[in-house]
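Presented below, as structure tokens, is a lone chain in the form predicted alone.
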Amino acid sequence: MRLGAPTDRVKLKVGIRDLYSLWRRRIEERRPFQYIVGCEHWRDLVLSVQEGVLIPRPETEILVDLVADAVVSKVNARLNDRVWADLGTGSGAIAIGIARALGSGGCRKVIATDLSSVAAQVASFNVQRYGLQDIIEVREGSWFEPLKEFQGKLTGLVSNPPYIPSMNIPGLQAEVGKHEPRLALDGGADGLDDLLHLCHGAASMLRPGGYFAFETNGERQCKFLVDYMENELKGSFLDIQVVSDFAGFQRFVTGFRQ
């Protein structure tokens, strides 16, 4: 068959008019690629993304495995038959992930939560998308505040939330700094303001046993949070550790409720 014929050709979904404009976008503008063709591949999902919507990274991947290793633990043998909690679900990455890696095992809900209702109006898409809406419920809220009637009873609670110091934001690459939403980025003077309040909330939201896995900028604030939660929050944690990502770099820190 003769190359270039009529049955090797691709068609195309949009113009050439049209394509070539999407790549000044890019280009000119830096527009993330992710944003342009509405979608990002993470772990094996294909996830709806918008502007408004962090763009879910491969090292965040490493949460969902967190949750799936400390579940199959005999100790831990009943952390996938209660609540979980994804805290700043953005596009639902997360939550998916730990619907599909523990429903099997009878998880039987994780509820999604995002301030912003764009972010929560794509999660419930992608949720949708998967089938998973029996067991992920999203709703629109800030952290801990959609799930008050789950005090002291969550089972796990996950989160990647805003961790870059404010005056470092003016410094990221274009295509971060000028399209991805600050909300998600944001985590104030030192990037510690979300993380420590969701360390506050990890000890008064999880039951006993109840387990957390938290991603952060890197080395020094794992250490800080580590030093907080053994010293300010005495008696409320045990067994915490930092866990490097795929590059090596101590991202997250986990661990388990008194």
Second form
Amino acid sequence: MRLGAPTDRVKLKVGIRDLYSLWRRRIEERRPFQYIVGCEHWRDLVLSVQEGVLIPRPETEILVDLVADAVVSKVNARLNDRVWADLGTGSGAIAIGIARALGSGGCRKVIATDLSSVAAQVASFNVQRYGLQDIIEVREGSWFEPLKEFQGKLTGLVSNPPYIPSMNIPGLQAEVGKHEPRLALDGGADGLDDLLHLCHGAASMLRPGGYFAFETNGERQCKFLVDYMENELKGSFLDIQVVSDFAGFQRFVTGFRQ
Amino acid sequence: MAASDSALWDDRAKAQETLLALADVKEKIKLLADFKTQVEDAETIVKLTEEMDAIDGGLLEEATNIIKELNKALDRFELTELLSGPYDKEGAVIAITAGAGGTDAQDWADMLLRMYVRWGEKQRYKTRVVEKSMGEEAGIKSATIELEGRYAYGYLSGEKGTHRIVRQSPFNAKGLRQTSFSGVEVMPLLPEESMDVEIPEEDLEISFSRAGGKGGQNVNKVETAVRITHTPTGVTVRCTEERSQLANKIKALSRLKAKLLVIAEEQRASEIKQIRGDAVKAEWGQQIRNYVFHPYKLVKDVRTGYETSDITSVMDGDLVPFIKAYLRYKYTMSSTTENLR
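Return one more block: the form predicted in complex with the partner chain, after the form predicted alone shown previously.
Now the full complex is given, and it begins with the chain already shown.
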């Protein structure tokens, strides 16, 4: 635009030398931009992220809308009993998203769990930043382990679990494969290990009429899960749907506990 | 006459409307009566000084002041008359897109960008370039400017259309004279809350930029872009300025609503549902102004006929005479059609 006077100064957050080394890491090591600046814009949030925490994906933004729509139309529990769980919360993105979307009128509590203590710390930080510490409780542990007291009582269950098949990991974009935590990406041989565990968990943890929504690696996994729930877990769920993401990939599996 | 008709009061809404229109007209009449009185006052003073032997400096000064204020008031009045559309008072969003002509057109689009930014700054609007897509070799593919301030939209709405440049192209290997085009679109900058309009989901086609490959956890992305098309009319908006899908979607929807509201107003449709899609398509291609750099220098507006050979000032943001000419032209057009009704 305009050329300023020679005496105009440009303010930088970091000195030129440091900027240069950060830039080198970005270009040469393919360190994700979000880790360099320490944050990610997601929905209407700015979330702190760092090595050891999965960077929230744009596709996952829809998960919050799916939850909000379900609550509006169907979820049928007394207000003060509404407890939601976000499993494998990472940065806390989904937990914070749904707490804000549902409001105190839509949910009393959101339990966000993660196996990684780094993730638990970052999630707690983000929860605090948005002033939601009275609604969202971060618990460190494996999947449903920290939630035993809610067996059969959860109003809703959401997750973006690791879903990439192990053998695909070396071939991933360097920003992802070489920098993001493997723990958050590796879903086992066909990527379904954790998703299947979640399906079983949904059957035992959700109250009747409770809602679940999981993100997957695409059409094959979605089809497999729907099939699995309708056959191996027959009678547990109804109204099982597959929802596409904005790029047209079948991405989410949702449904209700019978 | 209508106000004294007892049947008027049977329809409250219509009654309200008529009364408001009546109040409006009454106010205008009062204003004009005031102007008339002031003219008469000034006239009286001038006559007095002619009759007197000595010239009373104080009286003359009074007359001069009356006339000065009167001129200002008349200018303001004319402006309010010219800028009386429902969105004219709002800020504006300008979207520039390079058209036919390759790199030369992209450079032309960049020149237009600069022209509007300079205009905005000179007019003291808070001017921000919120989006800019660089051309591969030079210039820009597209850019979006937001201008905050009163009446920005009223002034700029006439800039909508295709702008054509004729010059010896610096991008032509033989330095030949070339014609290029760029499209300018203008929308009001409406605050989200003021747009009381819901567009049914099924009328919208929303697409986002693809991650490539399987997406999701497989990919790390920094950019997001949304394109929303209102299928019944074909009006499309693209937004890439914000940093999340949701934010881009919200902004794109907001821009789309603003565009549709303006088109509805232009077509005198009372609802977005009634917009004629074919009319929308036809308008986009309208050529409105020619900018010739070679072999002579001339900027000419094809609608009003207004022209100037001071192309340098125009490219530096001096658009006021063109804007005024267009506003008057628009006013004449609309009052003629009013009279024909």
